[in-house]
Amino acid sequence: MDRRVIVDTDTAGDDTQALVLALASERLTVEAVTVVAGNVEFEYEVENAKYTLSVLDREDVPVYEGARSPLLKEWDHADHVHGEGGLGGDLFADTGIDSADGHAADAIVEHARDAPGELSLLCIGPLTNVALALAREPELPDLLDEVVVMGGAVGCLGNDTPAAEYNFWVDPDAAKRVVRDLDVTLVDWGLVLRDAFLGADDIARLEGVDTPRADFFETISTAPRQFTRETTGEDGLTLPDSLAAACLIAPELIEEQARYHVDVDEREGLTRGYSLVDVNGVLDEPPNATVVESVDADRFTELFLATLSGESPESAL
């Protein structure tokens, strides 16, 4: 299996590791990286994406710059989680790699038109670029294969506000449009908390692993690991974007998933970015999204650690 993929990202810590998984996969061909406003200042995000490509010796993959702000709303960066610049606070990439010509949304449309039905999207940031691509090409739902989205908080508190997960909170207008118009597979924050927490014992297994990938992970994980200690008292870190990448690479990791009607509250206020998932069918609306409800957490951890050790993700399956 060889799937063509564009990774749409607001490149900070865990985004970089999701990109590492995708680039190292034997099942995916990453055709482009598109950058969207979100985690940290936009210029940092662009350089972080390029730096990640350089770690994998994949500078041939084009990086397209996209939306520098949400469609309509103001937002705050998440430097307090990822560290200044997004790579832990001590690494500030300056690759000298040129960005590709054109806007990220146009790149998504052009790649989809060039290979109808063959291109998948791995969306691990706010969905602004994808919403703009939908506006440019109304036939985009028919042109794409699979769209995996890391976003939302299903049946749990959000990680940005009590009501919302960060990616949906940043641009709820875009999230609403994408969930409405594209048949997405949703990897939400609740799933991450249950099945994608890398604990201290897991991280300790990387001690002595001498690879550029492992060194990179050690650098980017410092700030979010400290944030997790301070906010939860646990030693470790969550891997939301990496879990989304793993679900695209290895769907056999998924143990339970179901179709539901999903919507996003785009209104300003306490519920901005809230992801409504009609689990009980009370709205009598047709299902429009697949929600991943559980994955094999142990196999995911093995897949992640194998990749940092220099193997392909598939080597752990």
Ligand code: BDR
Given for the second form:
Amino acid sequence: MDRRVIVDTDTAGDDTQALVLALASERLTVEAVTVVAGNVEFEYEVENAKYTLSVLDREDVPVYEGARSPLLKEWDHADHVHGEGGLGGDLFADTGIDSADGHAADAIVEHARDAPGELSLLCIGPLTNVALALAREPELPDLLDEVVVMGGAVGCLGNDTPAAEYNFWVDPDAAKRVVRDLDVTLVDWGLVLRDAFLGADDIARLEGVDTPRADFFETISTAPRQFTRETTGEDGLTLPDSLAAACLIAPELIEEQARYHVDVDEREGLTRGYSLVDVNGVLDEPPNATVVESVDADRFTELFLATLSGESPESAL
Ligand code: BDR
Ligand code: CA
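Take the protein just shown as the form predicted on its own and give its structure as the form predicted in complex with the named molecule.
Below: every chain and molecule of the assembly, starting with the one above.
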């Protein structure tokens, strides 16, 4: 299996690790990285993406800069989670690598048109770039293969507000359009809490591992680990974007998934970014998305740790 993929990312923290998984995968060919406004200042995100490519010796992958703000709403960072620059606090990347010419949304459209039905998207940030690509190419749904989205909070509290997960909260107008028009596979915050929490014991297994990837993970995990300790009392960190990457790389990790009607509340106010998932089918609307409901957490952990040890994710399967 060789799947062509664009990774659309607000590169900070776990985004970098999701990129590592995608780049290290034998099943994926990462054709481009597209950057969107999200976790930290845009310029930091762009550098963080390039720095991640350099850790993997993959500076050949083009980085396209995209939306510098959400479609309509005010942008709010999450640097209180990931540290100011987004790489754990002290590391501010300065790679000297040039960005590719053109806007991220155009890059998505062009790569999709190159081979209709072959390109998949791994969307691990706010969905602004993807919504802009849809606006530029209404046929995009037919041109794409799979679209895996990390976003939403299905039947659980959000991580940004009680109603909303961060990626959907930042640009709910984009999330609404993308969920409406593309047939997405949703990896939501509740799934992350259930199946993608890397605890202190798991992290300790990396202590003797001397690889650039493991060192990089240690750097980026300092700030989110501290945030997790302060907010939940637990020692460890969640891996939302890496879980989304793993679902694309290794769908055999998915234990349960179901088709539902999904919508996003784009209105300003208490429920901004709320992801409505009609689990009981009471709205009588056709299903438009696949919601991943359970992943084999142990196998995901093994896949993640194997990759940081320098192997491919597939080596753990
Ligand atoms: C998502 O929000 C961001 O802070 C993370 O990078 C992840 O994509 C989790 O809600
Ligand atoms: Ca992200």
